[in-house]
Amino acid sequence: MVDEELKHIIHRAKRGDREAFADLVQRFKGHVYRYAVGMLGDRMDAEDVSQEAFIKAYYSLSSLDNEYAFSSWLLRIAGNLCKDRLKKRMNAPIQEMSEEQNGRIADQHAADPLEKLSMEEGLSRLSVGHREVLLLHEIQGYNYEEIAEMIDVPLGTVKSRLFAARINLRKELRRED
């Protein structure tokens, strides 16, 4: 939930104020930019498409109509840029995960440094929509409502591809063993 004080800066931003845009970017870089890394798979192109986001975000800005949606409304720009990269590559494997992105997810699951890399590459095994709804959940923290609004896919949408993430997920990792 977005509080009073980030509510206020995201409406002078929305005014034209240059420094409270700037403000939100230092809270928000991290946040899209791990997204970006869990969706594209390499740090590079995150750091391009995280600038692109916020480039996009602030001119953009005035559309805008919900101040307390502004985390997820940035995160769709973010996972629209992704998905169009990834189309360039032409499905091209994801070539890293980023340390962070893979320890979050591997805590979860495997305490083993060989079963990290192995939940990497099982991650990198997954479709862009399975890993995407995977990541806002798992990684980001969003629930299925959230996640779906980002997105623009039906709720019950959201549950079934993360049911089927998980599912692909675990396949691929005892494909591993």
Second form
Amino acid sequence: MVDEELKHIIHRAKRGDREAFADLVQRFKGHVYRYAVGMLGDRMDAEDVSQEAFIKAYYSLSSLDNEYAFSSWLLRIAGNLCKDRLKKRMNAPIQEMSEEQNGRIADQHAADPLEKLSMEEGLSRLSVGHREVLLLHEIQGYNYEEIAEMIDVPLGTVKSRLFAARINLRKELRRED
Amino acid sequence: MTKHPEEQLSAYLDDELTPDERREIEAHLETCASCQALLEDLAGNNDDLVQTFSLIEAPFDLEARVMQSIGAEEKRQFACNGRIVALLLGLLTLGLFYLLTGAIIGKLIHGWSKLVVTLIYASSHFILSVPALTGGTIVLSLFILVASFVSLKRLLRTSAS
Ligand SMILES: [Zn+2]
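Form predicted together with its partner chain structure, per the form predicted on its own context:
Below, the chain from earlier opens the complete complex, with every other chain and molecule after it.
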């Protein structure tokens, strides 16, 4: 994914070239947005976070010293923003939540126990840590070593966490009780 | 390793095993139907997950929105800096104005006070030099003194009652 052309664009963006940065947003918005949707389970929140992540990236691009690490650096920014938002959501009273979130909570309570969950619903029931490794591995395509570095945990933890995430997801998707 | 090497199965799926570990798992899979089923399940869920997310498209105008808010932020900062510069310029102008006019006003006040002192001095001299005016002034002063004393007494009485 990282070729010389991309490296050149990142270099230009680093020097304050806005057109180059717009090009980066266009290239990476899918990665960031899908990651945010997976982490947050909400399109509106994911849009906000994606926008925020790119703006943050724009202003801290000068601190990126390895152009080859751009995508993982960007996803780390997005991941932190997602976690902040999830924390805020936990503390927020119900009435402050969006209609969509309220609706989904109501759905979860009223759901037919025999009806199969959608993949997105199943994913939303996993812990944040499990969602994180699953998304980074399956959707973003990072290997164990890269994930370990991105989320700052030992390699063995990535392996066991990914396994636990898969087992839990399987349990949620085939839940029969 | 447990009876069913499930965690290794997950890593096998991701191609994250050493060649030795890999051979071990493959040997186990050949004989264990439950691990075969689990592997199939996990692989199937992975495919579903990838399929689900491949359909999620980022908003088409995201880059426009990002660039717009970066532009707006920079404009705001520019405006903010501009405001600070304007404020400093204003203060500077005011200061200069004060320095220039302050000297003149100071001189004016100084001159005036001298004039007033001279006038008071002259009038006292004038009063003392004419005897009739001196007596009149003394009577007038006494009258004002008595009047103020009476009015003060009345004021005290009304406020006490
Ligand atoms: Zn087995």
